[in-house]
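A single chain, nothing else alongside it, follows as structure tokens in the form predicted alone.
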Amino acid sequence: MKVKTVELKGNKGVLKIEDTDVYFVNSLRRVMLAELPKLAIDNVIIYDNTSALFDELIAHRLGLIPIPTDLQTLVFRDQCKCEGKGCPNCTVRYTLSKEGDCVVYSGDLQPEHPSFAITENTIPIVELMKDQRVILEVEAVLGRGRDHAKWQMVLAPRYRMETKIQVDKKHINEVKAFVEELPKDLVELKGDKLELKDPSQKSILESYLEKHKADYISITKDPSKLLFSFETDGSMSAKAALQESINILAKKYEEFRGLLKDL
């Protein structure tokens, strides 16, 4: 297997993976969606709420706010030595108190420890009018996407196979005439080879091929060459999410290998 990093900065990651099988990349995708742990608000105590929104709506919005997640310092509450009571090893607490004519944002959540300060701090929670207020306390705990969508860190992980465009050399003049009809930034003709300038525009080329019935040009896919891309919600960097997902997948393969030995 060959892996080339196309982009791995901030919340976005793009990898070019060659000499592999689709099932392996799909396994990584499913781990990112369902198995990758992250912090999310799971318990909300509202002391006062005179806003236009019900308590349940505010609690729901709070649950979807990305919480900075450090898997090196936190454990799952059901695995903690506190036996689920909620301690600094498994629980992160925030408080919020706002009043007056303003918008309450995610950044208004005040963490118990500065290292857990909200980084995506401009997510609106509720708009307050004059003399309205919201006072609450919340607890964030680790969870997985398979348990609830609020614990899903990676957004829309996806992959696509490398596209190959084959040209009938006997009809090269027709190919040239066809290329002239296409948008200038869509494809490039290099000798007798046709290449997409942007692989994501494949569907546009296919629509032109169907419209002009250009059977002298065919598009095939190579399942051994994949472009894998994903984004995180900001609770963890793309690089950290990828590394943790790989670790989880490796452990699952080891566990499966152990089960096979016992057969």
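All figures in this text were calculated on a predicted structure; none of them were measured in a lab. Positions refer to the first chain, counted from 1. In this text, rigid core is short for the largest set of C-alphas that superpose within 1.5 Å between two forms. What changes on going to the form predicted in complex with the partner chain:
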The other form holds:
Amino acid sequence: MKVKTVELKGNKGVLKIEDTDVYFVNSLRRVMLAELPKLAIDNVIIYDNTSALFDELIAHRLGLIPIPTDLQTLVFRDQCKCEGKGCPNCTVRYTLSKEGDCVVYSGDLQPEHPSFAITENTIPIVELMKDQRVILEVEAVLGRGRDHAKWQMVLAPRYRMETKIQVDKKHINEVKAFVEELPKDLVELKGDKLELKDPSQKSILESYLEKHKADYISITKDPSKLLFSFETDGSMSAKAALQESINILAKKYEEFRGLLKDL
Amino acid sequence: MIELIIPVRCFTCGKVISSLYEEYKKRYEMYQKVIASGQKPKETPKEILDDLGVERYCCRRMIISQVDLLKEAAPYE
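What would the structure be for the form predicted in complex with the partner chain, rather than the form predicted alone?
Below, the chain from earlier opens the complete complex, with every other chain and molecule after it.
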């Protein structure tokens, strides 16, 4: 197996994974979606809400706000020493109090501790007209993507197989005529090979191939060469999310191996 | 997608698009003004979305099909 980092900066990650099986990368993708824990607002106590949005809608919007998560310092609420009552080890609290003629942003959520300040602070929660007020208290806890989409940190993890475009050499003249019909800068004909300038435009080439019934050109996918890309919503960096997902996957296999020993 | 206010995240992939929406709206209204006066616009909605970093079409449809009805509903609470 070979792994080459194309990009792993900030919230974006693109890896080139070669000489491995698709199901292995797929299990990584599934862990990223469903098992990676992160903080999200789970309890909302509303003291005053005279805005145009009803209580549950504001609570729903608050739940979707990404909160920076440090997994080393937090535990799940049901596994905490406080037995689910809520203490600084498992729960992060914020308050919000704003009055009229303004837009309430996610940055207006005041944390108990400045280290938990919300980084994505331009998310509009609700718009208040004159004399409208919103006063509330929220609690954020750890959760996993499989329980609710608000706890899903990784956005659109996906993998794509490398494509090889093969050209039938006996029909090279028809190939050249076909390339003339394509939009400029889509493909490049190098001798007897056709290369896509931008691999993400493959579907455009495929639609042209179908239209012209060009069976002298064939596109084959190589399942041993994959381009794995993902994005995070800001609660963790892409590198940390990748490392944590790999740890979770390894722990699952270790647990399974331990159980198999007893058989 | 008609909502009172822009949904926080894209329904399909989960990307936070509400923080990009205000910027899009400002630039889109500029585009509309320029079109209405009959001139050639500096940037089309496609270019605005590309510049804001909205790649996938699931996120793009969230932004371009948004209708803000909050101000209409506000007097009736």
